[in-house]
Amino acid sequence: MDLIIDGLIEAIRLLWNGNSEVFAITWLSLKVSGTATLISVFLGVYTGVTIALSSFWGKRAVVVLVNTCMGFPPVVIGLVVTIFLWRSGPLGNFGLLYTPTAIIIAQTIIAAPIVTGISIAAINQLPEKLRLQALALGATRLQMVWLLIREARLPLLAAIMAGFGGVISEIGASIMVGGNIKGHTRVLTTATAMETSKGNFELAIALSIILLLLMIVVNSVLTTIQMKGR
């Protein structure tokens, strides 16, 4: 118990004093984390929504294996972008291993399936004959399906705050392509892993209180938002 009251001083005094390297970690976390969401909504949004609406061979077995990925480890993840980014790997000649650019590749990769699957759910869960009343009245199929995403929009959020908490707190993928490397790719994860592990427990314990706050003001923000718009 003394741990985590010490922690939560730590934080505080941390906090407080504007520590500079604390700071450039939770920067880093959000931007990083926070580009791979939103490219994994892009990505997860326009993917799900093609998936749901469309008629094909084998949908069953796709919608099967997007659930499949949505739970998919993220070391596994992070190991084969390690491998793709190697210096004798396919990417290696592009430089990005070791970089916040190949967290990103990987938290997004871990995010989209994520977002996928709820926005197929997503879809599916509205009235089939919105659709054909929609197309009856003379709306385009790009109309037909801004709509329903319209409709769709507060578990759309569900999808977003899924995905981003899935990265936010993620630490298997970002420490193996991004390899913890202080003022460059280390983030609030990776950094208080290697502070549990020099028995920095205090510090550690502060880190984890800052992703929590991190985490409750971005859900705070998506959640406020979804109430407004239901």
Given for the second form:
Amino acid sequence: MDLIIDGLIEAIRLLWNGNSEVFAITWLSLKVSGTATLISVFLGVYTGVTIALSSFWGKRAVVVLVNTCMGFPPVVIGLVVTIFLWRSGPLGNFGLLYTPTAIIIAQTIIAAPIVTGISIAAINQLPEKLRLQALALGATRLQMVWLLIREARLPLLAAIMAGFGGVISEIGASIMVGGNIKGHTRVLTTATAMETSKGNFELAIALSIILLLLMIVVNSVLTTIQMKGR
Amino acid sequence: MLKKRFFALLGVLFCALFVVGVLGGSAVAQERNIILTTTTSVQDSGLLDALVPVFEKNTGYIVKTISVGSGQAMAMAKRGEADVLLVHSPKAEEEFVNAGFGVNRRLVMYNYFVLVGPPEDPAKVNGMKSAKEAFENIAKTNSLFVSRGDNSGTHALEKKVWGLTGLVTDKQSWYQETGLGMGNTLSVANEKGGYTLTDKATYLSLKKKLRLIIVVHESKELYNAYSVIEINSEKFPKVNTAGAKAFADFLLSDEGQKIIAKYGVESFGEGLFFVKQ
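The form predicted in complex with its partner chain, contrasted with the form predicted alone above:
First the chain shown before, then all remaining chains and molecules of the complex.
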């Protein structure tokens, strides 16, 4: 118990003094996971809306597949991405392994199905008539889709939060493709695991608290947008 | 219609990949990067944080340190996924070099593993000079022994000592494998009141959180040598040969050796590594 209090004090001290290494790690976490979330939102909302609005043979199977991928183990994604990015792998020539870009790629693959799955559900829960009405009133297809996205913005924002929450707190893939390299690819989760194994429990707890604070800040911004849009 | 959508989707995918590519932009700087795979014991001791910045400042290279067990470090290097190795698993290193994966293996530093255990010392091994005898006592008294069990250099040495005793540890109730790094394994041994073999650096840096004490030290069976190996670029053309050589040379330079010998004196009152004279 005293460890947690020590950790809390350490966290406050690190934030108060503006420890540059902790700041850099936090900023990298935010940058990497933010970029991954942004890309997954473009990919996921696009794919999700497309799947929800079209009817084709095997649609149910595709939705099942997307929903399954929502819970795909990050560590497996990390392993597969590592093998692809290895020097001996198909994308080895780009030299991306152990770079922040590698983490962005892995995290995008983790977050995209989450955003896609929630987007499909979000569009599906809108009344069918809305779509027909819009088309009947002379909306183009693009205008109709835009209208649906605006109508479904509350669950879509929830999709963004779920995607971001999933990747910023993820460790298995980040440590594998990033390598936890000091000053390059060390993010909050991998730093926490490393400090724990080094036995620096106060620092590990302090980093966890900073991670939680970061998630609270990002989610309050998104929730504010969500509430305003109601 | 569907076809059009498919192409649009492809377009989005392509854009995303492009963004990712631009963000990375690391392909250009590749020959300045050196991938060093090393053991968790070196990383956790903090020694590299003292060495790497000096090397980077001297040469302009960027060292990417990946810390894993010696076993995984060599498995990765066997695929050409590293440029230089700093490991402590002599037998595996010899095989590695003989098989042509690595070249120019050189001794960088050494120290001794220590056997740590609970202060009650149920196996009565405190102060023993031979690790082999201590291991035999632990087995005889059925005292708990916590093993890394992760193919690391520490684990390899531990297995070697068990081999000397001729005892079987497999499926024995007093023998437990964690599959974790040194720090975590020490915590497990601490909680369960077991013995474990550890490198001195990790033990000393965790000492204030542990009740475990050193029971056997500087036993000749526990000699622990760290070597640097450059990966053979004839086998793996993508290896950064110049960078690997520069880093290995730096470790063995007067400057590098001085940093290693001095490391730990300030925080622990004693050096953690010895260098060859």
